[in-house]
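Below, in structure tokens: the form predicted on its own, a single chain.
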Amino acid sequence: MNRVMYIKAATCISPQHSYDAEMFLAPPVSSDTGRLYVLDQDYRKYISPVAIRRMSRLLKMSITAGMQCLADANVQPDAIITGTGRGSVSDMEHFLHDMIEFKEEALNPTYFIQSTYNSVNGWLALQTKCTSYNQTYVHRGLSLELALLDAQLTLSEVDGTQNVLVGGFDEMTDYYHFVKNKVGYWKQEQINSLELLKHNDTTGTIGGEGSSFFVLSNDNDNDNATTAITAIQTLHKPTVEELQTAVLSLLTKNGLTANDIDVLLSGMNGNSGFKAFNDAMANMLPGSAIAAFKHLCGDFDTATGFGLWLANYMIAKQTLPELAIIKQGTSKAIKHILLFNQTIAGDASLMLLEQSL
């Protein structure tokens, strides 16, 4: 059963100026190094200076994004659900390095404790005094999607108004980039990140990182939500035909046709191996505007979070950022967005979003 979820607030710390939405892409941030890093914010607003000294970048940006999202929604969370593909990689690397250097003796446990996947959830629960449902999903490129599906189930189980904090976060480290380069994750040629999609004739993409949080509710009380998530679907390494069938089924189940989709927001990443899928999606939605987001944030396991934040931004502002546009559409208003993402491993997800009236 699909339960509509309303986005009451959305916060994103990314390689772009997304934390302050009014500055988004003004100016755009780019990189020639094959990877994009988040723009650090003033983390002292939600984290004490003493605690900051012991925290990795992932913890700082995720706690800040989550707390700011709750502040924007002005609610206390009834549940905290997150997804991450790798958790705090830097803390894990630091701990393993100390194990080798100190021969497993006199180790500092801080890096081990903070390297666990649910450390962000624990900090957020302590900060908000939330003792309710708390869950972290670690399913590689579909981690955030599964967190959103869990939120959908959680909100379906209650009759009264509930508010769930959902987030996705991952970080980029030098060692992670080095390892994944050996299995062909990244582009071998040096390109500017904003030019990524013009290089879809070679394999690989660019690395990225980010933290995105959303306050989701089962009730659009006081009409304070701009976007509704009406459907979510995940696909395990689909063929082009299976993807097309899934899209048609998703639209039909929600009483829509291809003509109703104003924007196709695609997670195309410049990898030539995925070109057939992107072309198939474009052909299915000939009248829709096509926009992309991974040339702005890089590719990482929970990059869908940046895509969802951008979709909410588009609906709220009723505008398509020029740097995101691949093709103009026929619609003047943005009422329905189909968010499509394909992971480096080949899995895919579909998310149907609509303007909340």
The other form holds:
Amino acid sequence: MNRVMYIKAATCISPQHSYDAEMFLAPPVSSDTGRLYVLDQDYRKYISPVAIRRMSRLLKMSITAGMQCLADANVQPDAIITGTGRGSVSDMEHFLHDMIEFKEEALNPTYFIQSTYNSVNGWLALQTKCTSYNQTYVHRGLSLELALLDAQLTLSEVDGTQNVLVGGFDEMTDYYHFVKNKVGYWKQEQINSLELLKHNDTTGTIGGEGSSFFVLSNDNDNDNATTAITAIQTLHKPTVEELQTAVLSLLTKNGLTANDIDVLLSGMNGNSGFKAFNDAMANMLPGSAIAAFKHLCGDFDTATGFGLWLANYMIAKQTLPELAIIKQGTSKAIKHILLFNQTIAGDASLMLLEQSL
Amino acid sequence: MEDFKVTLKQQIIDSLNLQGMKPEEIDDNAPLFGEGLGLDSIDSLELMVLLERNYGIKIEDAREGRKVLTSVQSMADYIQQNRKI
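Having looked at the form predicted on its own, could you now put up the form predicted in complex with its partner chain?
The next block holds the full complex; its first chain is the one shown before.
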């Protein structure tokens, strides 16, 4: 069974200039407020004026990222599979606020309709007239990973070439940031976001948001995909030893050794509680370059989407952006990347990416 | 009545988030749905919410609702005769 997925296109709307990959980190965006906001784009390109007036930021950025990704790949999707940790939080907050204020009567339909987790998928299906498989995974910090696993299964079971649109999206609202501050999600000291990883002796991280979409195919028919996802694994609150075992097992299953990994792209988030895991990963891959991404996009449930977009960028461009580098490696070429992420709750995911050209 | 219609138009603009539109750009007698403002079925629900929240008017008969939501003029007339707040 072929479980390799080729990335035919990748689009990311994030706090950095990532929508136009040629502008990535030129200049870098930073923040001293403990959170990073998405850089809004011209959303009217793919959304009609009648529809856009009702949409939250999350809907606008996700539909635009999804549609742009399909346009870049120049394909009609055979399935739409997404992951979101929280869905349309701002619409849900509006709706719940109105329920209290208007005593559960005379509630606006728009906020209710669009507060559902699958509203992005619904809009994308309508826009593309895609009536085939459509699924949204809502599993907190592993939502995107589960969407990718579903895409992997879907693509491995079909005959012939198929293209699946896979995405991850989450927004950060003021209220959500406030509530999560009370349970210790965020750093209490004021830091510049680009300095986040230097502050790994205290708990907490910085908030972020974003929307990432990928057209994945089971066949690199036109040789236009530079990157392939060869393996995905999720781990429920692993110990350091369990993580190490999982990494070794993943490499072995894919015929690789630690020396083959050119870059370890880590979702380290500056939280002192995860330092032992990141140190263990670095020790397991002594020759690999180490890069990180959460100081660029902030931490949120589907931040791995930004990481996956960045990994694809690194392989396609054969470059490590200076701002992402934690440690240089021994290899000049970037053929294999291990994308490692830990959620705030302590779950972990591993993704193996390979240069496909 | 003229002042009231301007107020109602502004409420419609705010409720439906008709960005960039001003009250004077909405014709009193132009149809709200299809031609004219080009509103859709979700907008009709939002307008029902507007009537209930701002004027205490609850329309439960769909046919009556269709008549009331024909234009700004028909809405204004109905509100003047039936408002509870």
